[in-house]
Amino acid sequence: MEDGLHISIAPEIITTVFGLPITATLITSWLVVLLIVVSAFFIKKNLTVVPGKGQVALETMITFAYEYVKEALGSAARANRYFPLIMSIFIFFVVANLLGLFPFMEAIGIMRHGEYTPLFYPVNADLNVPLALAIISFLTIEISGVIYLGFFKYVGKFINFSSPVAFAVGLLEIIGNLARLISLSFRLFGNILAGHLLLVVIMFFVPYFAPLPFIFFEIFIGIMQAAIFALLTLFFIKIAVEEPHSAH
């Protein structure tokens, strides 16, 4: 059935450049970054000394987020260092998740080998993107622990020969740290992919107004998942830079 519903859980490869695949996810990621950069440019250009309601609302949200990060990390110096990363992760995922709900995600495409290929694909419905950001977060967390505590003290959180119990706890900490990659990436990937597939099925069988409640629900889920990813990164950084319990 050529007119039947076709569901793919992987983005199509549009072309290759020097042997590297250019997928619909990559194109969508570029679009997300472009939207963020252009928006930031116009927001900065329109900032005024006497702010309007929109600027006040934006400044209030950013200030609230900054103060929250500062309170969580315990100092302004740490907040200044990590707030740009935390906020960038949140903004990227929010824009990517909301963009993935637009109808043109499936409507704009090209014909390749007699088959229709969408040019866009929800960014976080491709495991590669959440996993890449999870790796960045993971490396930031571990490097932060080394920077603030020193290599040997930080490693001492995980490798402790003072007693069998301490050694076992250290091994569990190592496993828990590695599990963060799975926790961060698969939670986001699973929720966004499930929502994407749900909307595709609903729009195919019951188009027009029926999908609207589900779209609003997915907007909520998209924002929440972005916040969860950013907050987990924040709290893991907080844990990494704290002194070992044995040091108190």
Contents of the next structure:
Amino acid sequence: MEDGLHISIAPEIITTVFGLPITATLITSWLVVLLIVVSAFFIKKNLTVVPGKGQVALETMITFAYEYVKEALGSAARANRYFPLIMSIFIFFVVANLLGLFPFMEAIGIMRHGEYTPLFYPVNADLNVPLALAIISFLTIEISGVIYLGFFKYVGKFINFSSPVAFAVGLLEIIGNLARLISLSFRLFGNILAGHLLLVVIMFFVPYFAPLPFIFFEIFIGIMQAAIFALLTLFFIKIAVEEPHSAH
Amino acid sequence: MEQVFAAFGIQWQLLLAQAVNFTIVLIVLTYFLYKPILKLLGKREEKIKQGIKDAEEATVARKEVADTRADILAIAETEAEEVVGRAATAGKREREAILRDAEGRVETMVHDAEARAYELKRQALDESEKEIAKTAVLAAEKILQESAGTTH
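Show the other one: the form predicted in complex with the partner chain, since we just had the form predicted alone.
The complete assembly is shown below, putting the previous chain first.
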């Protein structure tokens, strides 16, 4: 901190292993995966037919989410197919965003070339993470459209020569779909990076008490942004698998 | 575009690594969280449905049992009333027979007693007559003897 604020948009590469750049966000992402995997094993091991309070809370959350996905997609079969993806996006981002608020983030690090490099960094403050999930989300949406509507019908949503207006709308649809990659990833990235920078700045100037309300706000933002990403994926899937309006 | 990628530090290796990370999370959560919980919820729902069905069946069965019990009780009550009625009639008849019999026997006993009393009375009278006759004879003898003595 004596050197002042260190802010960078691109993740710092700590080292490279077999061509894979190891960044603080990648290490944190592995930690997130580890936490989720261990928790999932632990929860599965302790599941009982007569549930305890924790299990009731978890079941309520899962059931609520499942019923919501089922209602949105219109059938249990579709919900069974897409619920794991939607819920996993939410859980992954919630854990990642909340873990990013822990004090050990950036406090644990190494000295490299006389410069301090943190080993952990908020996962979604690295565009690679939201972009990777936005790509997964995008591919899922497009492939779902092709699976449910058939290739030609789905492509017909975008390339339509029936009228100049339909053609223009098709082009706008293409741009809109591609823009989802950017909107999904940058919304999350921007919110988390901004929140992180806000906290860093506040902690730099007023280290005690002042950051507390902002930390609570960032907890809210972290959960909210995870929900937005997951819900948008759900609604885009819903739009993709529905019959085009001209077919009605 | 390369400048944008460089500015944000976007690298395909990192994108792939993060995608792999998420895929692991997706697979693990699917098989260790969602499926077991949804299966458990389904099983519990099934059990609750079965429980409700069993309870409904039990209610119907209990009602049937109660109805059958009421029917049986009604029949038993009717039969019991008939039995009691028959028993009362039979008892009345029996009492009358016993009374008749007793009256007959009493009459016989009274008749016998009267006969015996009459016999005893008759015997007493006979004996009295005999005693009187005997006394009269003795008196006559005595008078005769005294008259004979006087004569001599």
